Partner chain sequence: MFYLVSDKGRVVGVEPSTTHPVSRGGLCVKGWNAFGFVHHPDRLTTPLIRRDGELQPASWDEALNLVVEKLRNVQERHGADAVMFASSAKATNEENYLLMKLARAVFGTNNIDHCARLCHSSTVTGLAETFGSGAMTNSISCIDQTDVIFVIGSNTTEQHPLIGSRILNAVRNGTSLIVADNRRIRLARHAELHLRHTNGSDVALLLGMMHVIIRDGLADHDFITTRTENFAALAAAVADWTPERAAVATGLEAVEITTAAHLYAGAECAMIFYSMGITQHSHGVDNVRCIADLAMLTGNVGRPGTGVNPLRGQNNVQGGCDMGALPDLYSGYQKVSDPQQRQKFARAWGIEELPTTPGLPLTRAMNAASVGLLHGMFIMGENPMLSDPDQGHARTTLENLDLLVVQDIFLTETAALADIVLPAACYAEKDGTFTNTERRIQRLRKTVEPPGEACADWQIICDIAERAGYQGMRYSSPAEVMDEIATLTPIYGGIAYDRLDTHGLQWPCPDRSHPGTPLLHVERFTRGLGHFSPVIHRLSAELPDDEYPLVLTTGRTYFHWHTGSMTRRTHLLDREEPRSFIELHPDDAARLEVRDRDMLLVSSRRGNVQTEARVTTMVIPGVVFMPFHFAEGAANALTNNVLDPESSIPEFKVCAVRVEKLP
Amino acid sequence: MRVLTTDLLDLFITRLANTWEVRLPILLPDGTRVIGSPDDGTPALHGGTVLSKPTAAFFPQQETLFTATKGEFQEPQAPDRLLFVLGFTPRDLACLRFIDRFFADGWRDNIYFRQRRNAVVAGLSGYSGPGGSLLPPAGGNCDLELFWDGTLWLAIPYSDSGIKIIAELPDTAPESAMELFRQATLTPPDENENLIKRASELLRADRVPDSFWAEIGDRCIACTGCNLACPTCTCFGVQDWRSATTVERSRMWDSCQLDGFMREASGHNPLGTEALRTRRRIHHKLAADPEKWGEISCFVCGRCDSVCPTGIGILAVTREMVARFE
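For the sequence I just pasted, show me its structure by itself in the form predicted in complex with its partner chain.
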């Protein structure tokens, strides 16, 4: 375990940027924190919620799949430099692990792995949660983790890359920080995780009536934010841009809250109402994915609840569901 003090942070990031294409939480002019390049703003590794999902570094909202010019196909080149993405909370790392499985399963998604392969993934924990809350260490699922004790970062490596990257940092971790780290590892699962599990049980036992979904769906304005903010949502749409000589095919994040997501060419839609679509969104995470992947695919990051303008993010809905039907 090494130590990164705040006075060394800029230098640490500068050195990283010599080797890697760095993405990390930065502060924008209005106080919003996003995952961006060090050139985009001031690094801000702690201080509130980061709404942007760090998984977007590997699966961006829109990306080119190929271009075809006069019959010749060209795939985008692999990035010049590998990505170093800092900013995954322990929950985000669980999401990343999940979508790594998803994109590797069956037909391996080379577009995703073009960015993901050999990228360095760095976690953030300690007092870097929303509102300065304590996030327990991830303890893995990444190359290295930075644990904020309120004054300095403990740097914990989990891979060879991680060991190399923090090798030059001092190894003089203060005992107080070490003790906090040990205590934090013992943090029990929070009530939201239990809530999600209980809601999952209800759904799988078919104990949530259609009338509930009608009520929730009636509040959906189809902004699609819940899907687009979700680190485990992987659905995408495909478009072709045609000019006189070239076709560019790209994909972009799609949303199961949209009518067109499941609309058939005939015009019929098996998910033709907000109620059915909202049910599907929650059901997919809490009931279908456990069947397919052996685990619930909501890792309680809270982003859909943050972006939903009408309060029907997954936590809000499951809270209501559990209160009414358990």
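Residue numbers count along the first chain shown, from 1. Here the rigid core means the biggest group of C-alpha atoms that line up within 1.5 Å when the two forms are laid on top of each other. Remember, it's a predicted structure, so these values are computed and weren't measured experimentally. What changes on going to the form predicted alone:
- A movement of the C-alpha atom of G47 reaching 2 angstroms or beyond is seen between these two forms when the two forms are aligned on their rigid core.
Shown: the form predicted in complex with its partner chain; wanted: the form predicted alone:
Chain only, nothing else included.
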């Protein structure tokens, strides 16, 4: 365990940027925080969840799969510099662990792992949440974790890469900070985590009627904000772009809230109503994924509730579901 003071933070980031492609939370002129380059703005490690999904560092909204020019096939090359990403909250790190499993299952997605492979991921925890609230330590799912005790960052490595990156930092962590870290690891699950589990049990027991999804679906405007913000949404579509000499195949995020998401060439649409599409969005994460993966794939990051303009993010819907059908 090492120590990173506020005075050392800028120097630490500058040194990393000499050898790594660094991404971290930055403050934009309009006051919002996004994951970006140190050159894009002022580092802003406090504030908790960044609204844009952090897993986009490895699964971007749009990326090229290959190009073919006059019969010559070429895949994009791996980045020149390895990626260092700082800013995942403990819940975000759980999301990253899940999509790592997803993209490695069956046919391994080499496009995803081209970015993910050898990248170093650092999490943020401690009293760095909104308004100085506590983010319990992740205790893993990352190479390195920075825990804010209120005055300094404790740097806790979980991999050889993490150990090397913080090797030059002071190792004189005060006992009070270390004790605070140990106590924070004992933080029990919060109300929202328990809510999601209870809703999952209702769905798996088939206790939620179709009429409920019709009500929720009527409030959906298909803006797709829930999918664009969710770190465990992995659906994408593939498109070919053609010029006189070149074909480029790319993939782009898709949304299960769009009418054409599952429409077949025959015209038949298994998800032909907003009620069915809304049900699928939530049933998928709370009922289908536990059957396939052994875990719920909503890790309560809160992004979909933050961006939904009609109030049907997953927490809002599950709260209503539990109140009515438990």
